Amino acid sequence: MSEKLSPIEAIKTKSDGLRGTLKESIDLDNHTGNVRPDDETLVKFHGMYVQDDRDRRAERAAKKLDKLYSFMIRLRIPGGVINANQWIATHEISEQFGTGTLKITTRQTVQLHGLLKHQLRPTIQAFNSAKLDSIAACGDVNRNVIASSHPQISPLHQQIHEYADKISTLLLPKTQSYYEVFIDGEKIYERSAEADPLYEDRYLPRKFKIAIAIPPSNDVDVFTNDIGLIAIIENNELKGFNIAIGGGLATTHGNANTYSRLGSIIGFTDTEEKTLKAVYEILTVQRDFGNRVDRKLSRLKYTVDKLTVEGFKKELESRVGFKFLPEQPFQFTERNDRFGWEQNHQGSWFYTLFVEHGVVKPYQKQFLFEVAQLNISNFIFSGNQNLILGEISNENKPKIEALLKSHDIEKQVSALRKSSMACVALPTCPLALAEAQRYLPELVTKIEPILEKYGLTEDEISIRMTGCPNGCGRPYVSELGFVGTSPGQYNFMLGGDRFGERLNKLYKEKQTEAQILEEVDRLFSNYVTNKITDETFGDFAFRTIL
């Protein structure tokens, strides 16, 4: 007797191409701010999550009111680049709908929170007018494809960066339900035109993430993705990509069968055709072999370990029709963004703005709006939740500098703060067990005097925090990682390397702020006293403690 499939599988297969009853949920169900239960699953495939304000749950329950439901919309922006007009549109949409706050994600896109159900369609339509969409930004499909963000990394940046859009387009679902439900409302009668040889009617067992890294930068944390492509450049020519499979960070507290895993490199592809074919067929292997019974064990990493790396590679090679070439050498020497002004090989200027945990503050938002109105730059979201103003000419650079000064943008920020990352967590994420985005800035403020005490203010120690073990802020590949277990308590993770090539490990469980600060003080004291020349904090902790 076969195992019973997850209930989500039935929702997908009977959804009529992800339509479900979304129209009825939005247009007819005025008694609730939510959509129907099955539609909560389907709306994710259209780039949205149902959320509620957890800060107000108790108050509303006492008044016998429904939860204060709202929606988060996340855009699909392969490689994270939009133009000035698209930034203006995003700014104006955020002012009209939702909370007004723009949130830059760890996957090079933006999301809006706090949208009410009746605002979904006009919001999506407004984005569509700006040639932006949220198709497949969430759900059991390939999500936003990310790529190393700073063009100064390599003269071949543009050529490599274009793969993000090519892969995103290749892996888009064929269903037109997004347009039917949210844009023009017209029913698509020729459903045969929606035949989807990749996703079929099952889609994938779980979400799927792809990143493209351009050495020497690993700003995308390439090994934490289901597929990681590492560009290999020789003599100023793109030779191809090393392909890594099976990365993923999410775990579940108390479930020993779940674990974080870094991707395994299975070989090298030397043409665009082979690279795209390999990416496509990796998804088909996951579609056919992935766990559809237990969603906690359904990411590609578990499929790879079930089949073994070599077994997976053998199945993949039978599908692509070629053998992978041996892995090519590469080296990562940086992971942080290049803040401030940088100039690329063509003489264009790029300015990287620090956006703490991706929350665009009001003064930054106004600055960026005024920059966009000049129409002299593009806008590049980084995998570290920051924003790059790009393609600025020598002639236009002073205009940006004047706005930087008038808005007092260039504030002194410690290296630790610039190396920090946090997920959204409370109050909107339904999975959060503890604070992250709202709390990590405070914790960093309390750690900074300890850094100063030991002369570590300029040390780019990575610190990351999530409100639950799902790992959206990638805490498992940081030097100091904090994973929420309950309000005010975190598992303390230690020993990740500086460049995202080694997982950290659990150091102390369920630590309060006071305990964290005491441990950090002791660890930093030990570090400055006993480290080897040029040894990073993560490497020191791994060598001496774990």
Ligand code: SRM
Contents of the next structure:
Amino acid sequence: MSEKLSPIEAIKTKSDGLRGTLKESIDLDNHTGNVRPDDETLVKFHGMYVQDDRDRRAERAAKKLDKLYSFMIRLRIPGGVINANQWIATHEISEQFGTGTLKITTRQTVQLHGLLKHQLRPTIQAFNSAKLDSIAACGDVNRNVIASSHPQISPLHQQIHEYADKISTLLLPKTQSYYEVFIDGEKIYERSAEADPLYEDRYLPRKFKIAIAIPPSNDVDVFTNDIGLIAIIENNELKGFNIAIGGGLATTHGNANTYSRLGSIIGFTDTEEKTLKAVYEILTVQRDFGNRVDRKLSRLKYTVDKLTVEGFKKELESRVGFKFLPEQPFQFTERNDRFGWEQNHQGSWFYTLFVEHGVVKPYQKQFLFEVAQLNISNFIFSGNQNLILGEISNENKPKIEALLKSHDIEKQVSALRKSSMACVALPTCPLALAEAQRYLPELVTKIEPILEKYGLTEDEISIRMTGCPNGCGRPYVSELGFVGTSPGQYNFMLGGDRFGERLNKLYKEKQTEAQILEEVDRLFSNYVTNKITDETFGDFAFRTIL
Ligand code: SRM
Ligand code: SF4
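Show the form predicted in complex with this ligand, please, the one above being the form predicted alone.
Then the entire complex follows, led off by the chain already shown.
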């Protein structure tokens, strides 16, 4: 007897192109701020999540009130680049609807929190007018395609970046339901035009993520994606891409069958046609072989291990109709953002702003709004949750410098803080077991004096924290990783390298702040005494402790 499919599978196949009863949920169900249960799944495919303010749950429960439902919306911005007018629109939409917050994510886009159900349509319509959408930003489809963000990395940056757009478009679901439900209201689209040879009516077994890295930078953590493309450049020419498959980070506490995995390189493609074909067919293999029974085991990484890397590659080669060329050499030597001013090969200026954990503070928001009003730069989100103001001419640079000054933007920030990342967690994430973006800044402040004590203030040790083991802040590829287990307690992960090429390992379970600080002191003391010349903290921990 075949195993029972996950209930989500039926929701997808019966959804009539992801429409479900979303219109009814929005138009008729005035008694609740939520949508109907199946629509909670479907709304994700349109880039939205149902949430509630967890800080207020107890207070509302005491008054016998329903949860205070709201929605988070996440935009689809391939490669993370928007223009000044789009920033202004995003700023204004965040002020008009939702809580006013702008959160830059670890996948080069922004989220708005706290939208009420009746605000969804006006919000999406306003984004649509600014040529922005949230299609497939969530759900069991390919998500926002990310790409190394710093244009200074290579003269070919633009050419490579365009792949993010092409891949995102290639892998969009064909259904027009997003427009029908959220934009045009009543219009019924021709269903025959919606036939979807890629997703069919079952979509993928699970979410799917693609990143493009431009060496020497691995700012996208390319190996943590379902597909990682590594651009190979020789003599200023793009030769093609190494393709890595099966990366993914999430684990589940207490479920030994779940694990983090870095992508395996299966070969190299030397033309655009072959690269796009390979990417497309990797999704069809996952569509056909992925686990649709247990959603905890349904990401591509488990399919790759089930088929074996060689078995997967064989199936893929039979679908694409060509053999992959051997992997080409490359080297990653950086992952952090390049803060402050830098110039690209054409002399354009780029200014990278540190946005702690992607939470745009009110004074930064005002500064960015005024920059956008000048319309002299574009806005690039980095995979490290920061923001780059780009394509600024020599002539316009002083105007931005003046705004940097008048808003007192440039603060003294330690190397550790600049190398830190945290997921949203509380109060909006329903899966959070502990704090992350609200707490890591405080923990870093307590670690800074320890760094000073050991002369490590300039050391760019990567520190990452998440409120649960899903890994949204990619803590499993950091040198100091903290994964929430319960309020105030974290699994302490150690031994990742600095550039995202080695997973860390569990060092100590369920650590409180006091225990973390004591451990960090001991570890740093040991590091400065016993490290080999130029050895990073992560490499030292890996060599000596794990
Ligand atoms: Fe994530 C679920 C936030 C990047 C693995 N993630 C969630 C949800 C939507 C919670 C939920 O399912 O209801 C979180 C919303 C919190 C909130 O209130 O906003 C959430 N994830 C985020 C963001 C915003 C974290 C951040 O602070 O930047 C990132 C948004 C990225 C984007 O723009 O698309 C984010 N999530 C990641 C990453 C990192 C990455 O992709 O580079 C991972 C680990 C890599 C991976 O996928 O393996 C990640 N998120 C997950 C998972 C575990 C998936 C799995 O394989 O089991 C979940 C839970 C799920 O899907 O069931 C999840
Ligand atoms: Fe929420 Fe966990 Fe992701 Fe943090 S890692 S945002 S707590 S799902």
